[in-house]
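One chain follows as structure tokens, the form predicted alone.
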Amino acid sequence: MFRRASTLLRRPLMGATSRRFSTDLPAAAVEDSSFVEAWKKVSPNVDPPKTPLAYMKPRPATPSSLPSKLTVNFVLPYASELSAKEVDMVIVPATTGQMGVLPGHVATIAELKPGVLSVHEGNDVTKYFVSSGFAFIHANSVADIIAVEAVPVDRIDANLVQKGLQEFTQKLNSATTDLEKAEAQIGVDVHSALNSALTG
């Protein structure tokens, strides 16, 4: 197999001139006239029905060059942290590991784990701890990232994340079912995580 690698890597995929990427997709939905003629058929004197591409904004084109700014909105499920911010870098905690965003970043989706979401705009750096949630990096620039639970770093009481430590590890060691053992592991988990980002 190793034997034919470079001829493998030469020869040209089957289909790969055909296949289309979401970036080379029109921005503005396209109707398909053919549904639409044979619902007129059918039904003459009803419109024909919305799909729900119908209703959402068209995706804005992939920029020709590469953007100086990351447009960045922060949402959580009962406010809106960041509405597109222009920033210069996002490091977000993915399950992967720390990830930085960049403009420009090839689009992806990275599931958030407990740990600090910086914000970087200039020398400015603004820390939040997050819970949980999701990021989605978009091929024109755009990251728009959920998170279930957030708060600002600085307002982070150390004392209390210590109490909430050495309770959740104590409840750890004295769990007797799996549902215990996994309610408190997830509360090791979090403070562990909130320690590390009080003291790194």
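Basically, rigid core = biggest C-alpha set you can superpose within 1.5 Å across the two forms. For clarity, every value in this text was computed on a predicted model and none was experimentally measured. Positions refer to the first chain, counted from 1. First, how it differs from the form predicted together with the partner chain.
- In the core-superposed comparison between these two forms, the C-alpha atom of residue 157 has shifted by less than 2 angstroms.
- Relative to the superposed core, residue 40 shifts its CA atom by 2 Å or more between these two forms.
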Second form
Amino acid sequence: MFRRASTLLRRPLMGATSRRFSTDLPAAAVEDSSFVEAWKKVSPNVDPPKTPLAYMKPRPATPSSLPSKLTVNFVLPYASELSAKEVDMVIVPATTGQMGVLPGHVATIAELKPGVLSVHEGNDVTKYFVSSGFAFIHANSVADIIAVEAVPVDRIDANLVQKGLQEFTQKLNSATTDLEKAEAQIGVDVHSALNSALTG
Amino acid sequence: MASAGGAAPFWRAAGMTYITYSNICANLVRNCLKEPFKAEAISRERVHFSLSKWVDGKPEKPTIRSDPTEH
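Having seen the form predicted alone, please provide the structure of the form predicted together with the partner chain.
Now the complete complex, all chains and molecules, led by this one.
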């Protein structure tokens, strides 16, 4: 009964890969040809003005061979921690778990949870604790990591973390409204993550 | 990432927006720093603003506030 299932399942997949989204950026810069032609008919001596389409920058080309290094831009609202730094690998604390990003990683957008971001360059590993944010990995091996607050792990005070963890576990037990529960849960999550960052 | 139309994260289910969540996380992290980094971070995030109520089309005396961030 299910012998045909594999062929039937394969068909829609093959169709989907050949069609691209209508919102995709063009691979190369494009001019609005019909507008330009209409303009030239009306006033051939004046250069046509640029249309918004001409200002759209084409998506940077995916290099045909794997680049050897990952370019990382790690920014905070008040400072640019890393700006176009060439590294071997970064491990980002995505909500779906620790994600290792190597050069040639598939284009991804990841929401970050409170956790440790580690930047690996040769034998050096620099660890930052990130409060939350996003990581955008582009097809050309450029990673943009944005966070609201990020500190090197050695700037975290273990006593304050323990106190905070106890305080929020108590608040979680005594919370009544949904909002209070959510706030207490956030407190517990962040402090547990800080704790594992200090011990791990 | 959550499955299509799947369960929202707990803070969204409780009526909180992402930016509120993110700011709460950032404040908690800042409060757990060692000195002097903690003092620097808190002073960096202070907001100064002047607030005035308008009555009959005219502003009343403004109150000037300079708070450390509260959620």
